[in-house]
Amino acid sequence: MIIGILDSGIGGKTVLKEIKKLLPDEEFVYFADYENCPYGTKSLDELKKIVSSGVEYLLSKGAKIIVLACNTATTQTVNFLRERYPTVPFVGTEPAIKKACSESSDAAKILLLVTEGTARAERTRELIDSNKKPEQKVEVVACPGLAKAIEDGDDAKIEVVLSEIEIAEKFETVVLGCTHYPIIRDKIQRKFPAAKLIDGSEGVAKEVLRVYQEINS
């Protein structure tokens, strides 16, 4: 069977190392939408355009599952697609503010590092809604121009973006919110060395296993 992965870039590529750990022996077909990135910068109606594009490439090379492996991409536009294109398997990958609020403190402070564009996204207020427990705290801090620098490799960019987070406190939890930031895991860390760093990429895997197995039942 033939897995489409779509992102703007290299982000999605951490979402497809772990689908691929599952599912070894499938054939992948990675859509970087290079010429668009970041998505983060794009308005709904741009969005909607560049990502239908990108499903329509994958379905020409015959993807049976779309892996939206981009946050900014699902929170706006997973369920217009899913509207669009309904016999269309779509997995998406939002921030993993359900697993953050799960694994953290009944009080812990959880900060949540995302695109502009995903940090507007109703969805993102949702997930945050729905998982928070009453005493957490998540705070949503938008990193402009993170996901570029590090499509583009630019070290000392990458640098002056995290330099100009300026948060007093100090959080239990840090949530990756773009596929891109697990790429600079190490230097996020050495932001915020006491907190725990999670992403959704493995969770996104076991959506993609379970949907797999759900059409070859």
Given for the second form:
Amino acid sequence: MIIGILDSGIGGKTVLKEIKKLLPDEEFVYFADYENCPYGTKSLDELKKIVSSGVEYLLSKGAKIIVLACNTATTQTVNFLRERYPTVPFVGTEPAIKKACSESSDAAKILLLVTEGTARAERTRELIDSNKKPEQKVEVVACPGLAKAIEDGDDAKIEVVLSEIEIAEKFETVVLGCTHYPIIRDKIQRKFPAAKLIDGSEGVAKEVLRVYQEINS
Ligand code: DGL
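Starting from the form predicted alone, produce the coordinates for the form predicted together with D-glutamic acid (DGL).
To see the whole picture, the full complex is given below, headed by that same chain.
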């Protein structure tokens, strides 16, 4: 089966790597939308158009499952896509807030690093409200320019953006809420040496496997 993967660039490869561990023999078509990178700064209308073109490209290549390997696209457009392409099975990538809340202590402070688009998405707020334990605190911080700097392999810019994240508190858990961020996991860990870093790619891979098995059953 052909599985289509979509991201604004190389970020989705962090998700693809996990999917390949569970489905090593499948065929993958990866759409890296360099032309429109970064997605984080796009308006909702722009993003819907851009992502729809990506989906149509993947469908034209024969994709039978489409994985939005992008938190920005998922939190803002997955419902729209499901309505627009009702016969296409979509698997989205959402910030791993559920995992972070359940694996952190009851009074943990959790930091969510995301793009501007994911920070303002209603879905992000819903995920926090429905998973946060009463004593937990989840702080959402947008990292403008970080995904693009990672995409460009611009180490100097990455350091500048990371140094601009001003955090006064100590966080037990840091959620990497953009699929580009695990690529610089070591740098983020150096900034938050005591924190446990979490991303959602394993969960996405399990969901892809579930959908794959459902289609094949
Ligand atoms: N990798 C994407 C995400 O997970 C998009 C980053 C961007 O293009 O701004 O949010």
